[in-house]
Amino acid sequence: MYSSKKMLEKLNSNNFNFKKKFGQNFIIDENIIDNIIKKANILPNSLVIEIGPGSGSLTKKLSKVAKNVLGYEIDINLKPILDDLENNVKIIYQDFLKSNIINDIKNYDYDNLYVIANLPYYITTPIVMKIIEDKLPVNKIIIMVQKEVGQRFKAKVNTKDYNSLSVYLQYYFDIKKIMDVSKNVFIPKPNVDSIVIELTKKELLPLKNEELLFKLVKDSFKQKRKTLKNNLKDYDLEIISSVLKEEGLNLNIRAEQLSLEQFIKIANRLD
């Protein structure tokens, strides 16, 4: 049975040193772990990918509810600590960002694929981008991230946190907050609080050209305080203006005033 005391004893007995370069902050509150498992609502015959198992606290609980757990751990020094996990757990000791995930999961038989992780703050966005760009067939992603980052991921139009990344991620996923997590439940204690968010794969909206949409969104937010008229000088402003007019808007608005659906409407008209 899990206990934070046993986890710390095991880390100490293996002379483990936390490494700042890997963003290692391990959860010591079992209630948080149980809550993540409960909220994940993992269906039978599922494969769970865990990024950065650390001391295995979350991994152990995941192995009880998932058919298989595949973990990616960059720190080989955690191998003695993770060696006694259940038979349905496999840990690959390499950088998730450099791994061929599609190849790694091809021999697993599963109905649903989840990514569940307490992510290192410094590589949160690259990890989520890799999941999308590698076209992993995920049903749901549940990740603990820095609060500020999580708020940007799920930000709504016309709010200060809404940016190009919000639009990009919300094109692929429905995003919601599961819970807030205090910095006091980690060892070592980070400088900021965390948030657990759930990204659920959704049906994509009709779009002619993804590349054009994402370039349009990125350019629209290029200088956040400037209007679309200033940020999109290299585009056909007549077309953009006509679409905005249909939406009761004009070129003097800023990017954070446009919803995903409106960006798509503009991109489809420009293509």
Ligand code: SAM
Given for the second form:
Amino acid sequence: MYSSKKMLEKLNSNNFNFKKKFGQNFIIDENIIDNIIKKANILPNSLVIEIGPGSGSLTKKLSKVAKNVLGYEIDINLKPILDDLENNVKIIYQDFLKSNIINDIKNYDYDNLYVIANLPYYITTPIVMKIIEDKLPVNKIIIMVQKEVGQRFKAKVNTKDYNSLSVYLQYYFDIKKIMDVSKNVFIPKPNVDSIVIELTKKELLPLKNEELLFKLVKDSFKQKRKTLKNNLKDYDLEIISSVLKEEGLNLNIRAEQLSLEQFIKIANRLD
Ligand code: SAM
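Return one more block: the form predicted in complex with this ligand, after the form predicted alone shown previously.
Up next: the whole complex, starting with the chain shown before.
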């Protein structure tokens, strides 16, 4: 059984020093890990990718329910601590952002692919972007992230947290909160609270040109307080205006008032 006391002893006996630059805040509350595993509902014959196994507390439990676990850990000093994990776990000691994930998973045989991780918070968005941009055939992503960041990821239209990243992520995934996590369950204790969110791959809405949609969304939110008329000066405003009219809207609204479906409708008309 995993115990936080044992983990600390192991880290100490290996003279391990926590590195802030790698976002190293390790979970010391076993209940949190059990809860993540339970909520993840990992189906048989699954491959789980974990980013940043740390001392292996989550990894160990993942290895009991998944067929295989593939971890990416940047800190080679954790190798002696991670070496005695089960045989179905492989750890690659490298920066996840520089990894060739598609190549790394090609020899695994699995029915379901999940990413499950307590992320290093300094690179939360680049990690999620990489998963999307590398076209990882993932069924579900369950990640612990800084609370404010998670709230933006899942923010709905017409709320203050809604931004271009919310639209981008919600194009690919249904996103929901799984649980709140207090800063007191980590060592060292971070300055921020966390949440665990679940991103489930969804059926994509009919869209002619992804690149155009994401450029339109980014430009619409360029200056958040400004209206669409101001942010989208370089676009064909007549077309945009006519789509907005059909939606009972006009160019004087701000980007945060447009839903993903409405952005798609505009992008499809502009293409
Ligand atoms: N999974 C452990 C836990 O929950 O206790 C540790 C989580 S800790 C928040 C983040 C982990 O990510 C650390 O082990 C850190 O060394 C690792 N890490 C940081 N940057 C990384 C990167 N670019 N690629 C892979 N691992 C990274």
